Amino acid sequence: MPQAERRERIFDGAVQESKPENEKMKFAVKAWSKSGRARVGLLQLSSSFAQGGPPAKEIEIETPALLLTTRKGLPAFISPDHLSSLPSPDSRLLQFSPMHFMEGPNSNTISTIGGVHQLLGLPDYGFIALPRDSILSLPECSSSNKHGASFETPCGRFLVKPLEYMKMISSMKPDLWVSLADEVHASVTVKRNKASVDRTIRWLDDCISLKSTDGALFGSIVGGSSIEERQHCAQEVAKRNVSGFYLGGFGLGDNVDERSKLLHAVTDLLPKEKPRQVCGLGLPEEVLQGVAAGIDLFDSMYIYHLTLGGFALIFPLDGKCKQVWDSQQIAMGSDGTKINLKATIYRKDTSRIVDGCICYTCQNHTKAYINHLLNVHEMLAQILLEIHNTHHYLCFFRVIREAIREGRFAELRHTFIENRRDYLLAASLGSRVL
């Protein structure tokens, strides 16, 4: 029988077969910044589960959005009952590596128990999966072949081949999944960096070919540091039957001051009516430079990093940074988007992290129990500051998609670059003062 007709796959004995690329998931661009290209979008997700199961969920989040990073699935320092607290839908959206369940149940008992949605008890949740996480889940290009890709993660290192790739996804349902990709870090030759993009490109035929899941593709695009490297591979992988893109290889080694070239020359190349989605860019401004190229998903690694060390973000979501000249803050080299809640100076503070936030810790909670939670190690403290980082930075995100709205959302990114430069600058000249 033609492929085009009917494609079958056998993983581990079970016959499966592949359905229509866009069955879980539609993007509509909704709107454009007045001269650029930021725009707002809306993804709608959708899908039945077997019969006995949950009935079929409805999801529809405004681009661009925030991809909560998990740990097999859940976010590392929030619990399922308190996913609710967080904005909605705007939290509804959990990215994470099939890596991360190397060493937990295995591919057999993870399809039988239903997938990610079932196994989790999310079924109101969308999973994006993608080998790399920026967290946990690392590209180790130098152990990388022509077989597959390599891959550091607390398990060890492992080489992933396309086979074994799909095999993971077949057994764990997620909306969306990206295709197997060499990311290389930006140092490396041209010679690697081109066979980077050769290999990604067949892994992605072959992903196609071995798919076995009703989930939306999302086609890798790498290419390192290489402009006519990435728009080779972003013309390749936009003549494939994918649903989006994945805007690979950024955030290991790459120029900030020359991503934005990078970025926009992929995106050039791109259909407008699919999504795109990028890992390793999660600062502020390093989103606002990935908004202003036209990236509708990112990850939400910075928040997990922030709250492991113990910061909590406090900038004010009109990208204005106040000027705050006390002494004490400058010591503790605050940067105006985020505080260190370890520091002495809140021992004794009874305030919130932000006036007029309403997540849960701003709501029950001060700077001096945080304070104190951290300096006894203990993990509800991480817990909270996770709850406010993430619930701040998806407010952040709906400030964006505003700005964009109303045509402001080039003077939002000016505003915010020029007051952190302003800021930093004072902080500088202060501390040499102290």
The other form holds:
Amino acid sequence: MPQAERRERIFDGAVQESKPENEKMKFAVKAWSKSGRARVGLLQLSSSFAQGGPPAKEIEIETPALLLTTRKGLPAFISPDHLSSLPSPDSRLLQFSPMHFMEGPNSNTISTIGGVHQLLGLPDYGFIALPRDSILSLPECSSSNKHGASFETPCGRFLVKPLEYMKMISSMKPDLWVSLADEVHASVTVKRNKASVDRTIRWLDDCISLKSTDGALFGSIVGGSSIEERQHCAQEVAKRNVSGFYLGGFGLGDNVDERSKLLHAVTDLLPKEKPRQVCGLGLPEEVLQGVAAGIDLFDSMYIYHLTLGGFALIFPLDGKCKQVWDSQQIAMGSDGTKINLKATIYRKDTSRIVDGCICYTCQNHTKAYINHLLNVHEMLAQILLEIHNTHHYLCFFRVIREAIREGRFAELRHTFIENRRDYLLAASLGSRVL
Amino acid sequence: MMALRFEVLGRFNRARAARLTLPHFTSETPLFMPVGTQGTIKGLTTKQLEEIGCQIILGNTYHLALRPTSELIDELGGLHKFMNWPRALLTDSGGFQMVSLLHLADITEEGVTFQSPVDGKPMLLTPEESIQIQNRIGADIIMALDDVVKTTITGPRIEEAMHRTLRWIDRCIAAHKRPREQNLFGIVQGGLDPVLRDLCVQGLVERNLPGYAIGGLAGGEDKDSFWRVVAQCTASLPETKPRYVMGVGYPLDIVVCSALGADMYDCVYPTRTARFGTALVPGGVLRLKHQSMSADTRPIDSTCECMVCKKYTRAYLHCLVTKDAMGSQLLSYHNLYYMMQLSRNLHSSIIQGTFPEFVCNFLRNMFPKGDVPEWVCNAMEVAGVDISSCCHNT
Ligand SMILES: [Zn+2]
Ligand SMILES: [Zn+2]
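For the form predicted together with the partner chain instead of the form predicted on its own, what are the coordinates?
Full assembly next; the chain just shown is listed first.
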């Protein structure tokens, strides 16, 4: 953007007026699954308010949706030009943690630049600020205290108080933001867990009284593995003036088998017309579990970890999840949902990761080439894998939405999990035969 | 036999702007060629390389022969197809990489002997083998195996290397199996000795090769020796063939060499320096790691049209560089864009007859106080480019 124009926008941004909470973001449930919890919703953001500039087009995203997890606002390896080639509008929600910017740029500089949309050169994207993520900003509950929450980041451990957090939020101007929470590990004592609920509610009140931003607020709900604490927290948060909810404390040592119970206990108490976000549920099974409990927004740290490990997602996206069992793939330790492109069998494999996939990677490159890039530790391997995996996972969410709309969600979830179980069984039998 | 067409479209004294038609792409010179050592330019997709305007990219034979091996590349249809690069490619002979990367490399009449980095066994790269490997990789331009000697070395070794390079060129020509699809360039050696350089040029020109490279430079010699070798070689190489100065990549060196009549350049500098957080700008370099960048809300270069300069501030790049993969991706993108824009500007200013103005403008940006190095002034005098308006040291 030319300098003059950029400056003008910043100026406009300074005189923006505060909008009432219900106009910052719109959300409507469009369809329910038979079980009554999983739902398809429509999330609408008007991207213009964050910069205050001329009315930009609205971002309309159907939920359940994947928020792209970022490092400092951009996906780890996908540059903005390739970002725009991902399915749209599905890929237009980016999640970041204000803690990513602890080492800079500082709040004043980000404010001068005009907030995260300008900082990242993505005015047409929706940005969601969340204190924690599962990559660069991990809650460090043993160091959190009554004054603030502690986070472990690549540039050290930080204790963040509500006032500092709100200063960051108001300079960054995200479309949505999550209140500061005291997220604790599942193993903490009953007393510590109770304290985390009290703090999280108090910090929500602090955030509400300190806020000076137009972004829509999602109230944090914690409570660890205690149903009572979670329900208490959910009821308190639901009383506040919030646009949506964030369910914290998952993916922090919690038991996957008990998770559905906890999720249901919370979502059943929340008003149906407001969106719910979660962090830490990454695997396809976990996403399906979350969707079944009525969660609308998920993060994509799973993609990041797959990509770093050299994995590519391959599970079918026809909604039936029928697998073709390939004995070679089984031998390479594939679980039927993903393959490891570092494996020697791909050395001469000139096929695409997924036949018929329209992502940039599959349209342009072979498994053999990515295998070579991984072997020689070239960054292009991660770029290509993150593009494909993100594309594939966004399509998975599309399949989930279709299934809910067509009343097949429970069936989809069941088939997916059964197939994976069968595949792993076949793999174990196969290895025994070999 | 040659698989290229070289048409000079415009000249300014010794400088020329040409159209170089290669089997996979028609490129325009003067031209910077980015180095993609292992079948990729670090951190950039081929789509981005096309957007940036890259026309020819380099692959390193030594690295590709190790992994994924030239046999595999051949089996999968050549390097163009393997990396999905539709435009032109150039591979080096592999000899230089061996001598510079391996401690135990030794050059004999037969070839370059070295210890295999895989199993430690003694190996030999002959001129025949280098060409065979490059034939398998399938680049538009392949380079003869030469006897590389550091320019800082003096004495009989330089003479030996020059004569050996000439003996080896015949073995390379004889071994070249795909002259209709690949162009074999000979490399002028001879250190800093004008007599040896002259003998080597004459010897190579007699072989009537599709193009010629000036080798053995950019190895720590002083700048005055450097430009004089380039000037001498370009003066005696044929007008109708492309001239490639190997390993040269600083913007200033490219401008000087182009003024002296060179056409092609390659260097890892723009992408390597990007990974260390340095951006190329008209004023020289911008170190984005520097603390002063942390609150700087300007783009890297307000005159640059690249994606990175249109979208990002120095402050944001400051927090990415040397820490996040995205930092080196974005800086490499800008730096290569800068080099390709420099190439385009050289080409168009020569064609439009505004080459001296372009050079003066370039020097004024880089040396705003007028302290243009003396070697540049000397080279420009020989090139017949008047830079007195931007040159205040007498
Ligand atoms: Zn794909
Ligand atoms: Zn730029």
